[in-house]
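As a starting point, one isolated chain is supplied in structure tokens, in the form predicted alone.
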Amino acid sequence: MKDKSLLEAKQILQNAHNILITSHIRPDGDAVGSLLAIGLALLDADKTVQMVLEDGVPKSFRHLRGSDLIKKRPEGEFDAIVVVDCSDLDRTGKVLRKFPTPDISIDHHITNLDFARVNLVDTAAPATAEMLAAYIPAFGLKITRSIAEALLTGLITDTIGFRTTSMRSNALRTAADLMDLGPNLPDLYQKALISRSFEAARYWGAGLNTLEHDNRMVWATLDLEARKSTNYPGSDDADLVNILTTIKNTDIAVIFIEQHKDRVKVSWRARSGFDVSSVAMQFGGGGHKPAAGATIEGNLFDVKADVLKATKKLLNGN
């Protein structure tokens, strides 16, 4: 079934002329990485392509060749579709509400809708990046250095640097694979995952301040008020939530980040044996067994007590 979808895959790819590649709001590295390695390697092969993220490329990605062509909104009509790293169409935006149905889907959310006219869906994945770097040549599509830096940057964020409990044996094969194509791991490594600005170290300030925890759980939150007194330019949680993933004698931690007054995004992340994605899912979320989110419409106080209540739950049912 597998061979046979990369087959219909690679048909659409070969018989489009003008292809759409796009992902999910709100990108991290896998989203960017996966939509940059696709899109040049399409590029490569003298296809016209457009590579459209609704939020725009995050500044810590920015240094990724290619990372000026991504735009904010199509124009025009395409041949085909492309959507990587996303789960479902609601996670797009606005970016297709005024097409057909995607061509194609590359993803490994367990969460994934199959939503595509073509779904490949590898849920063991701990990346999109990990699969494209075996589909782009099964495209007929040739790996260049930058290719091999954008497909490093997905795996490298989405495993956390090769620590996640999704991590398994063909990703570092791969990883190593991609470096002796020319990236210098190290300096992707620093500018993906270690790197950051003042502003967003005052913004962790701010929310370790918040910290609580209760029963093998850990919380934090950044409200409109954190974020404007850091001067923090971002809606996101600055990744302060896998430093809280750090805390000893923790399974389960959550960070909500107020993004306006009636809504808020959450985060989850879990040690092995805990399926956050299933609470994320209560509140219109998704994601994987160990890291989830949702964007919940509400004020930040009846928010919090919700998913508390349901994450609470889910740990001592655990």
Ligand code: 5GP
Given for the second form:
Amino acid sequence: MKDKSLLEAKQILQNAHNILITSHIRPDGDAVGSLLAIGLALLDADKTVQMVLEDGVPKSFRHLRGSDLIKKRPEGEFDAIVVVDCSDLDRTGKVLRKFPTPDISIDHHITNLDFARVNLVDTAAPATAEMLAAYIPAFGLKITRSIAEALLTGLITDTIGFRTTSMRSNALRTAADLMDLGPNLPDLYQKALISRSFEAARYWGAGLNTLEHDNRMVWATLDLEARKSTNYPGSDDADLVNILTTIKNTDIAVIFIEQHKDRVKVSWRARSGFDVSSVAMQFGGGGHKPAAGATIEGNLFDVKADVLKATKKLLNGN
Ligand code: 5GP
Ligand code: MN
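Structure of the form predicted in complex with the ligand, please, following the form predicted alone?
Time for the whole complex; same chain goes first.
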């Protein structure tokens, strides 16, 4: 399927002049990096390109070239729409509401719904950025140093520094080739993954104070009060879930982030052998086998009870 779809995608991009590129709400490093990579490559090929992320660019990725070009809303008409690192249309927020079916989807989520005309989906790829490192040249476009920085950022973040169970040797080969184009890997690594604000560190503390465990499951809660008392400006978990996965003798980590009185964001992380995307899907979310998320309507107390029950079922294999 790949060759035919790749060729179709290449032709769509070649024939288009005015191209819209978008990705998912609450964008992570792979969403921003993949969007910038294909966006900059098309700009360099003299296309008119609009890069749009409904929630804008998180601070930790604003050093990437072109991030200042990313808008929150599309303006005008387009003759091609490309969606990267995004499993379904709902995940683009309102960006594509007034537009027809997207032309191209490039993604690696196991929960991808094949929502575009041409779907390039590789669920074995640890990051959409790894796919784009091969596709950009296949589309007849060039990977410059800035594009290599964007792609490396996608790879570093989705693999949490090349250490997730989704890692494969091709990701390291790809990273090596990208490094040869000039990027400073330790610097990109530090900016995207390591460096955090004082407030985020205190927010971690608030979350870690709530740690609980049961059998091989561990979970933490970040309620509205935690955000307020630490002055943390985001509505995410500041990547605290990655710390929960370091705790010994656990197979699944869950984090609950209260959004407002009746909405909770939930993130799951699992060791290999468990597919948390299946639980996330039960709650209207999605993701990958080892990492998934969902935004669930309901108060914190009820959502926690429902999610912990369903996750326990998965752990117990029924
Ligand atoms: P996180 O829990 O860090 O937000 O996301 C983990 C993985 O699950 C990411 O690949 C992310 O794209 C996916 N994910 C998170 N929330 C949702 C959701 O509400 N719907 C879908 N389809 N995927 C999600
Ligand atoms: Mn990704």
